[in-house]
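First, one chain by itself in structure tokens, the form predicted on its own.
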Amino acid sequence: MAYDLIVSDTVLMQLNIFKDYAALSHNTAEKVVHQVQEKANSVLCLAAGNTPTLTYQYIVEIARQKQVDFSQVQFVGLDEWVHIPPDNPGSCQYFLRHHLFTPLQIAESQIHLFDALAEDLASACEQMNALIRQQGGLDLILVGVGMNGHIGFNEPGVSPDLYAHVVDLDETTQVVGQKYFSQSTPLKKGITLGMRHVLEARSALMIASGAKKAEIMRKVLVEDISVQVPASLLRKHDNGFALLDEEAASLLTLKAKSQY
């Protein structure tokens, strides 16, 4: 179902609300197969974590279904923990590529990461501000939202002008990052694409599901927009897309538009 978000009569970004964490996974799939089918040679940059895990299964499945061809999409990292190398099974390289490069079958010269391990990790920031800028900037950026509501590592107090940069993680980053982890792992700073590279893409889809993310995405989509929720930065998009189900909603004040 397609909802206008109601905050004092003024509708925000475009918003929709889906019955379950099946649902929701399954229809932002299909907008980023849309994407390639589009552009065949799109720039995607997707996040890794829990929330997209489904996405990335149905992904697979419909681009095998469908017989979509990715072989010139180009694929960007959203971020990566500082000094966790890309084996690790915590490390965001090895849930990418475990849950969709391998599947799909993406070539190494499509694929472009975080070096988190880098002696000098401005210039892998540069790099990668580098890489963007001559594919075009990015066609599609899907992201989850934190606890706190960082949208890849841009942590409360974010300036939405920085483009990749390295970032000391919150508290609450360091605490919840642990589950990714089979021991205790110290997690103190993150490498990332800045707010600008988000607000710049093409199109942003927000995704979020459960009820724990359900007050996390009030304060996203109902405070006002403020740098201590970056999150809510992304109802600046004019192209930007907030996919809840129903529990991560359950919150927000909302009127019907449509059937989707």
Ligand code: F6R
Contents of the next structure:
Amino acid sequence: MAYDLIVSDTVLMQLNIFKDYAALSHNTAEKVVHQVQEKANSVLCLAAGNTPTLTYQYIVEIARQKQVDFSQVQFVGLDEWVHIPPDNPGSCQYFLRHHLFTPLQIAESQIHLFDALAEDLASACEQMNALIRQQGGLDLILVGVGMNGHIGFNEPGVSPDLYAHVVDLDETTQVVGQKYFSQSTPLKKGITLGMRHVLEARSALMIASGAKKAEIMRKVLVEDISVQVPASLLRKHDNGFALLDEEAASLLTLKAKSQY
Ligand code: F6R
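Alternative state: the form predicted together with the ligand, after the form predicted on its own:
What follows is the entire complex, opening with the chain shown before.
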């Protein structure tokens, strides 16, 4: 079902709510594949994390079924845990390679990820900013939402004017992030695209699934836009979509718009 999110009679953002995680993931995958069908050399930035795992499985399936050519797509990394090597299964890089790049047979020349082991992380950020500029900006960014409302590693209090930057991770991110690792791992710093990249992307998909995300999604979508809940800044995006399953949307007040 497609909804307008109404707060004080104002429509805030395009919002789609799906029955369950599978439906959310399939629709999100279709949107990403559609972007590539429309523009073969799209520049995509796709998050790691649990939420998009099934989306990536569906992207691989749909791309195979429809024989969609991903050979000209450029993939840009959203974020990475500083000092975590790419062969660590908890790293964002490992996740993206495992779930997406390897099954889609993406060439190394198409993959542009943060080097979280770089001695000069500031220069790694500048290189990423330059690369995105050279590519003409991001066509589509797909983000999940952290339990503290972060996007990428844009943590509460972040400036919306930042491009790529290195950040001291929020306490919540350090604790919640342990779920990606098989043993306790210090997660002090992150390297991330900035909110400015997110807001300048030509389209933005924000996905959330499950009851545990219901309260933060209420804050993201219903409460005042605030840098304390960075994902709420996405409501300023001209072409931004919030895609939620029913559980994640369970605390929103909605007015139905149309059947999807
Ligand atoms: C990961 C990322 C993070 C996650 C967020 C939600 O690349 O950028 O912002 O999207 O922490 O994580 P999950 O999906 O595991 O709940």
